[in-house]
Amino acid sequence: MTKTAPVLLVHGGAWAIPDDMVEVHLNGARNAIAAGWSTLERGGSALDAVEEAVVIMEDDEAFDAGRGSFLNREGKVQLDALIMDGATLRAGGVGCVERIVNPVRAARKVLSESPHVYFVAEGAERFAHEHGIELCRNEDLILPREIERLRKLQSSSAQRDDLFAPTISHDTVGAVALDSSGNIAAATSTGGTLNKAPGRLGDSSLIGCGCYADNQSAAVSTTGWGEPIMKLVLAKWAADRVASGNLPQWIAAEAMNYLRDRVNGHGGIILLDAQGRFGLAHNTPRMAWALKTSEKLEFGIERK
């Protein structure tokens, strides 16, 4: 049997990203990279490699993912993910957990070991619980600095739009890969928009919204405003345009331009099909990525 050259691509958020904090970005995903190529290296799953990759910016304070996530409006942490696998289209998805540290690991668990694909809240928890992840307190996943950020928004006169612009911070964090088997998969995890609505979910945890794997197309993990990308569900989107034979590079430079012309939306995508092309955009000022494959190791801050 051929073996396939493995790929992994992850993103840390698309913005306006600050001079400031350009490094410690750049630092998250080649950190995510080596963890998930790691796995791929020893023959690993793609599905093992993404769900590595998003543990390790879960686990990275500069991320809007894990500990350090945004506060919503009552001043808790509410965390959402998705995990998918590209051969079997099974799926796995948590929404507004509080007290688990590594969303995507109870993702993968509701894909693994349940007959479902979605779990929220209270029921995500004790499913994750009866299934082997230890639970924490919300305020272990609480930084005072977002204690903060959140006691400024709302002490100011800030409008609601202001809350999606693309100079607030979108650090939902991603990743895609292909697996030396030649199977695709895809992982998306966040902790939403700050000073969100308690009980708010965005795109990323949705499946075909912010995160879609079928071997047939692509593995798709989205970031940015999640409204938008939601409305147009456009991780299927993409993924529907490279199986009818677009390129990925065009169609997530595509992807960003549909997002914006039809609903105004902001964000970036990165996309993987099985043959390992791939394809990565943003229509915000900055997006931290990094690509590795047995050949090359990339990573950036600013390619469109």
Given for the second form:
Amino acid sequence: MTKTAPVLLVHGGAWAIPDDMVEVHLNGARNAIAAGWSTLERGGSALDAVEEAVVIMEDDEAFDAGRGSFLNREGKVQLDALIMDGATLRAGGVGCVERIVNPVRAARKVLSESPHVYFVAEGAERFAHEHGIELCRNEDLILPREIERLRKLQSSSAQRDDLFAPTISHDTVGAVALDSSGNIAAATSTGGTLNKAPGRLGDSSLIGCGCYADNQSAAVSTTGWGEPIMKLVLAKWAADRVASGNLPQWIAAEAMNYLRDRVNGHGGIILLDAQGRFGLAHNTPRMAWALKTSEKLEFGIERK
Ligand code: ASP
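With the form predicted on its own done, generate the form predicted together with aspartic acid (ASP) in the same format.
Below, the chain from earlier opens the complete complex, with every other chain and molecule after it.
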């Protein structure tokens, strides 16, 4: 069997990332690439690679995923994650979990060890625990930086429109990978939006919205203002257009135009097909991303 050359592409959110936060975002994305790539190099699956890459960014406090995520309006961390295998279309998602350090690990357990696709809240935590994932306290996921951020926001007179402006951080993380067997996978993990209502679920962990993978189309991860992305089922929209023969780079840009023109949304997208062709785009001022192939490592903060 001929081997495919692996590819790994990650993002660490799309918004007006300020100059003094550029380096931590790029470092986080490069560290994620290092972890995912070592999996691929050892002959590991795309599914394992995206899981490992996302775990690194969940553990990195620079991002809105895992510990250090934004707080909801009651001051709690509530996390969402999805992982999907393009070879089998198996997917695993968890939503509104409050006691899991690495939600993508729990999502992977759902994918690998459950006939179901999605678990939420306490049921998701119970499922994770029953499958060997240690539960933490919600306080363990909260940083003083985030308590302060929430306090400032709640005491300001920010209007709803401001809350969803591209200047508000969107530090969700995601990864797409192609392995040496020719399979693709995707994963996305988030703490959601700052000051969100308890129980609010965004696009990130919804199949076809913030994450999707099918060997016959593409692996996709999105970030940005979740509600508009959900309305367009944007990851699936993009994957379907790659399946119709369009180049991923062109579709990435088209997806961002569609998001802005149709629902006034903003965000970023990465996508990769089973031939190793990739695309990335954002309609925000910046998006942190990194790409690794057997020939090169590239990373950046603005559109390629
Ligand atoms: N899309 C995420 C959400 O709305 C936020 C983000 O990408 O930062 O939950």
